[in-house]
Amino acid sequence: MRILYAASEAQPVAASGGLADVAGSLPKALAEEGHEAAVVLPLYVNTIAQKWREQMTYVTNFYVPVGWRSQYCGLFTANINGVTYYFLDNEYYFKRDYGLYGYYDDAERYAFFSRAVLEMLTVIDFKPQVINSNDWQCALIPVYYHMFYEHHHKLWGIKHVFTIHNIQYQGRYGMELLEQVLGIPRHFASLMEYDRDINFMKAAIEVADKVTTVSPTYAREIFDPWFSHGLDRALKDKAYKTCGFLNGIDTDMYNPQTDPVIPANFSASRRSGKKVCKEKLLEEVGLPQGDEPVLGMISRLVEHKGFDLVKYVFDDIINLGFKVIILGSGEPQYEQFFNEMRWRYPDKVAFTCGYVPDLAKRIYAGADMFLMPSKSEPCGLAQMISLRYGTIPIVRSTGGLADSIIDCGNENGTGYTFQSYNAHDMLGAINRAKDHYWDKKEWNKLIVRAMKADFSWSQSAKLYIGLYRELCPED
């Protein structure tokens, strides 16, 4: 099949979060079963290494219609892990000092992106039968074929599938964007319309052929208003196109036995080399050695990630005789809670505000045991990651943590879960971690067990491919 893969940002070139890894590995996964798949990205100029700039070559550029204009778009191509890759250029969108989003144009500015794919494909020797748009930056890509395409003699029969990666980030802006900034006839208005705004999130979903999240958990949940942040009633009006299918991880990239950047090499067969992580992590982050168990956090700092509970029992779990390491950023409660923690408990307490992709690692292959409280998680791939280097994770049992973790009260067991928002559920799920791990024997057998969990691509690459095939049924 012929897949073109929209995103808004994929690893290694352009990232700032779990969306970057999907697009980067599934694309890779879906090449690797025999399919030409393709991936379409911005070309961030201050964001984009160098290194990637010099494997690209020039194809080609257009005009793209926006609002009451055309703005320029050129476009490149490079070959990345055996995909294609193909980059959109315009400065003046796409030139920009600090990070990917959060600008005061990033509705203009995706909305170009958008109906730049959909140009590109009239002028490209490259027909997708697939496209598969990728949240909110990229959801007018159905919405514009649906409105201007769809009977345009290069694009015809395409079909669409929307991905849901976080609900809560929707596209939502006011209703005076929809001709100037958007370039979206009156007609049109009632389909990008949701509680007295533009939704572009909503647009996707009605007009997309299939809607899928990044978890089957995280599926059932965003019909719950608890989860859904208002979209809910879209939503259950296309209940019958809607499913979850479970993300992976790069299993190449994310491999303790061949990592360059941890201090040890190990397997499951062989774990003295994550005793030396364990060792090597204490010395970087100034901790002193011993054998208490190390429970590692590495996330944004907001509320939904669980911080709130986290807070309340923080001086709770130093009690119970553990080591914290935490590297994220974010609210600037979180950040400077964790700074007094880190002052208050000096030989207990390890924090790094940012994000440092190298002592992620490090974390990940030396702590123990990983926390993971999230009020909502769509998936996750932190708990992934951390079962991949014998790092313990301890989760609320919600979204893709519940479909990926198996609690130690099974005979099968991969982790620590919990399920109620609450702070004393988490502190017993932490407990019943910390008395397992004294005991050697069995823990030895629980951390060959999470290494041994299979979550590459491939797994998941197979539902997305019989998704596809189910909306292109081949001869």
The other form holds:
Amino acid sequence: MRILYAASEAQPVAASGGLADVAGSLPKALAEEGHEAAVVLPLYVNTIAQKWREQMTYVTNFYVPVGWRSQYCGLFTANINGVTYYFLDNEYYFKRDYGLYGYYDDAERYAFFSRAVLEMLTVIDFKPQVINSNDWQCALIPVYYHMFYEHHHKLWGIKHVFTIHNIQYQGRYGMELLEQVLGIPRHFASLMEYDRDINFMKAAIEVADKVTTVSPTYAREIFDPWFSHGLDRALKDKAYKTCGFLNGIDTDMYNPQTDPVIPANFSASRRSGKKVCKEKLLEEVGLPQGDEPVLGMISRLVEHKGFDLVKYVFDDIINLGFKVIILGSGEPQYEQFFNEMRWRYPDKVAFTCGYVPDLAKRIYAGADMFLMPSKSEPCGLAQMISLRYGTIPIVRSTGGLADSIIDCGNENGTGYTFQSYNAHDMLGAINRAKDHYWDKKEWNKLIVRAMKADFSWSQSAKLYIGLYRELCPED
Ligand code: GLC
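Now show me the form predicted in complex with alpha-D-glucopyranose (GLC), since the one above was the form predicted alone.
Let us now look at the entire complex, which starts with that chain.
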């Protein structure tokens, strides 16, 4: 099949979160299954490394309607990991000084990008059968298609899958943007409107042929107001076209047997390297050596990742005999808290504020357990990466965490889970993990089971293909 995967970020060229991992690895898996999968991204001038920029070749340029204006768009292409990437260039929108998002004109930047993706298809030779658009930044692709392109002779018959990676970020803006900025005629106002605002995600949910999310459990959860951030009413009668497939991870990128940035390589059958990784990790973060269990956390430090729970029982975790290594940045209250804990427990706590990808891998490899007590977690990748590096996840059973981690209360368990969003339930799971840890024989068996769990893309890629085929049965 021919698929165009539209995203606002993709590994390895531009990344800020889990979406980039998926956009970097799912199309690669589709290509490996013999399909023609292309990726389209904004050409973020200051973010994309020179190494990738040098591989791009110029294809053509065209103009894109944005409200009443017409904006230049350059088209570049490159082959990355066997997948064709298209990059849409406009320095006014995508040459920015810091980060990918968070600018006053994000609505306009991604409206431009979305419309440019469709304009691109009017000038190049590639006609996808399906466009899979991701998150609010690309939500206007199916919407603009529905409004302006479905009768275009080169775009006729394209089907649209819209994937929600996190329903919290919906692309909500004032109604005044409708005509001038987004170029959407008044008579489409009701399609765009939700709770008196423009809502990109709601419009995509309306018009897409299929709506997917990144785990089966999250696909159910988003119909519940506790998880939906207001969108459950928009989804209410769309259950017939909504489903969830669990993400995979790039098993080449996360491979303890070959990973060049960890101090020693290891595998399920030869695990001595993992011990070396633990020693070196303690050394790197400045903690004393010792056999106590090391609990790792790598995350944005925001409330919905469960940091209020961690804060509440942090002293108890230390009293259970853990060393805790945290990597991440986010809300000042949590950054301050972990700085404080580092001073209070200099031999037990290490905190690196920021995001250091190589250190992240060394934590995955060197820790004994990995804590993810998220309030909600559409899929979550860190728990799968931890398993691959033989580090046992302790997770709250929600979204993709519920779908990927089997509690050790079961024979084939791979981690520890707790149900309600409650600090002492979390502490209970941590305590169970600790007891298991000191039973070395059983713990080693658990590590082997964890490392053998298969979260490669091959399974999920087949599910996506099945869905795409369902939309285009005659091709
Ligand atoms: C978002 C979600 C995360 C998911 C990722 C990739 O970042 O919050 O749970 O794993 O997207 O789909």
